[in-house]
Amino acid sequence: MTVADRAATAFGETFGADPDFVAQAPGRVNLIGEHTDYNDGFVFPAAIDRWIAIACRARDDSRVVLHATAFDETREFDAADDLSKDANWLDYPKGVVDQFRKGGHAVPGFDGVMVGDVPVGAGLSSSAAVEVATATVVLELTGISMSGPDVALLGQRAENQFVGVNCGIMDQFVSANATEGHALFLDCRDLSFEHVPVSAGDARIVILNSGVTRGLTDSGYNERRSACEKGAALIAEASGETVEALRDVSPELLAAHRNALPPDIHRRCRHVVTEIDRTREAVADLRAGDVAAFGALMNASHDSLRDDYEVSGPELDALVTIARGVDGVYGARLTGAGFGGCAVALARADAVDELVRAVAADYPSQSGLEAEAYVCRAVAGAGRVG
C-alpha cells in the first residue's frame, strides 16, 4: 500500500468518510553540496520515494483539523485567526497557512490526515515535505495558481519566519520541483535549475540512517550559518571586494585573506568555498558519465564536513568508513545538516546487497546502534495523487 493509500485509509478511520483528494510531497537526499544553499551556492539533491501524504476533505468553516498518524494525535486551529507557534508538529502546516494568509489569500478550513514514511530527524527533509504537501493541499482547495519555485519559497518562509529555523531553499525546492529519474542541480542565488539524470547506468542511491536523531533548532545549524555570514563580511572588509555571500569568494581570495578570519570562521568558510567548487565539478562528472569521479568528490565532501565544518560525528563517520570499504561503492558522505541523521552512498547495483550486509554487521559494534538502509530511486516532486 502506498503512503497516499495509507493516508486515504486513515482518513476514513479518523473522520468516517472518504477524503476529497490526497496530496503528497517527497523527502530528499542531497548527493553533494552541503551547507552551500544559504551561502548562495549550488546543491544537487534528488527527491526520493519517501513521502508525506495528506488526505483532505474541505470544510464549510475555517477550522483546520489535522491528524498525524506518526504522533497518533489530532490538533486544530482556525485559519481565519492570527496564528502563533505552538512548538509542536502542527507548526509546520500552520506556518504554511500563515504564509498564504500573509500573501493575501483566504484559506478555507479542511479535515486532514497526514501519513509519512520520511524518517523524522534523519536529515531527509520531513519538515520540507510537510510544508510542500500542505501548500499543495491549499492550492487544490483554493484553485490558486503558483509555480513550483514559488511553492518552495513559501515553504521556506514558513520554516524561517513561523517555525524559527533559518533553513535554506534546497529542501523545499527539490520537493516541489523534482523530476522522475533526475537529481536537481540548483543555483541557490537565482534559483535557476537543471534536471540531471541519475537513473542511467548501474549506480544506485543508498541512504544509511545512523539512528542519531537531530533537531535543527537544537543543533549548531544556526551557529554555522552565522559563521558564514561573519566570514563573508570580514573577507569583504579585508579585500575591498563585493562579497554578498561566500558564493562570491574564490579559494584564492579566501587564502589571500586567511589572517582576517578567526581560525574557526576560516574553517567554516573553507568548507563552503571548496564545496561549491566540488558541486560544480561533480555535476559535470555525472553529465559525462564518470560516476567514479563523482564518488571521489562525495568522499572529499564528507571529509570537509567532518574536519572543517565539524557537523559529522562518530556514528556518521563509522557509516561512511564502512561504506567506503565495500567494493563497488563509488563514494559516501553525510547528507543533510549533519549532527546525526543519514549518510548517502552511491554504489554499483551489484554492490548494494553487500553494502547493506556490511552496515548491518559492523555498525552496531562501532556505535551501539542499528542503522536502517534505504535503497532509493529519484522521483517526481509534489502533486495531487487522488
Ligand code: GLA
Contents of the next structure:
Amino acid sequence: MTVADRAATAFGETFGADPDFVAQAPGRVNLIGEHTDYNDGFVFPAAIDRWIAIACRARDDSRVVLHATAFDETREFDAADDLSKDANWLDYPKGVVDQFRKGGHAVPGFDGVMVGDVPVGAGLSSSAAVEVATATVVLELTGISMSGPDVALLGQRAENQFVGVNCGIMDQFVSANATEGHALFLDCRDLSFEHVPVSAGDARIVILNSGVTRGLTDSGYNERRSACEKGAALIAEASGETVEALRDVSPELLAAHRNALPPDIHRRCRHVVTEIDRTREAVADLRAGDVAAFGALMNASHDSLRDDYEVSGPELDALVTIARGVDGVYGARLTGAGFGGCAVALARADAVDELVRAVAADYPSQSGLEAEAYVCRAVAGAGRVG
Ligand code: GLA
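Now show me the form predicted in complex with the ligand, since the one above was the form predicted alone.
Following is the full complex, with the preceding chain placed first.
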C-alpha cells in the first residue's frame, strides 16, 4: 500500500469517515553540494520515494486536529489563535499554519492523519517533508495559489522562526519543486534551478543509513554556520572585496587571505568554496554523461566534509569506505548535515547487490550497528494525490 493509501485508511480509522483528499511531500537525498545552501552556493539534491502524506478533511470551525501514526498521538490547536511552540511533532505543521497567518491568510480548521516512511532523524529531511505536506494541505483547503519556490520559503521560515532550527533552503526546496527522474540543481543565491536527469543510464542512487541518529546536529550545525559567516566577514575585511557570503570567495581569494583566518575557520571556508566548485563541475559531468567523474567528485566532497568541515564520524566514514571498495560504485559520501544520518552512493545497477551485501557483512563489526540500505528513485515534489 502506498503511504498516501495508508494515510487515507488511517484517516478512516481515526475519524470514522473518508478524507476529502490526501497531500504528500517527499524526503530528499543530496547528491553533492553540502553545507553550501546557507552560503549562497549550489546544491544538487533529489526527492526520494519516501513520503510524508496527510489525509485531510475540512472542518467548519478553525481547529486543526492532527493524528500522527508514527507517535500514535492526536494533537490539536486552533488556527485562529496566536500560535506558540510546544516542543513536539505538532510544531512543524503548526509553524506552517503560523506562516500562512503571518502572510495575511486565514487558515480554516481541518482533521488530518499524517503517515510517513521518511525515517525520522536520519538526515533525509522528514521535517521539511512535513512542512511542505502541510503547506500543500493548506493550499488545497484555501485555494490560495503559491509558487513552488514560495512554498519552500514558507516551509523554511516555519522551521527557522517557529521550530527554531536555522536550516538553509535546500530540503524544503527540493521537496516542493522536484520532478520525477531528475535531481534539482539549485542556485541558493537567487533560487534559479534546473532539473537534471539522474535516472538515465545504469546508475542507481543507494542510501545507506548509518543508524546513528543526529543528536548534536543543531549545535554543530549552527556552529558551522557562524564559522562561515565569520570567515566571509574576515575575508571581506582583509581583501577589501565585497563578500556577502562564501559564494563570493574563490579558492584563490581564500588562499590569498589564509593568514587573516584562524586555522579552523579557514578549513570550514575551504570546504565551502571547494564544494561550491565541485557541485557546478559535478552537474556538468553528469550532463555530459560522465558518471565516473561525478562519482569522483562525490568522494572528494566526503573527504572535504570529513577533514575540513568535520561533520562526518566513524560510522559514516566506515560506510563510505566499504561502499568505495565495491567494484561498480562510482562514488560515496555523507549526505545532509552529517553528524550521523545517511551516506549516499552512486552505483552501477549491477553492483547494487554486492554493495548491499558488503555493507551488511562489514559495517556491523566496524561500528556495532546495522545499516539499512535503500535503493531509491528520484520522484516528483509535493502534491495532492487523491
Ligand atoms: C540540513 C539543512 C540544509 C543543508 C544541509 C547541509 O539538511 O536543513 O539546509 O544546510 O543540512 O547541506
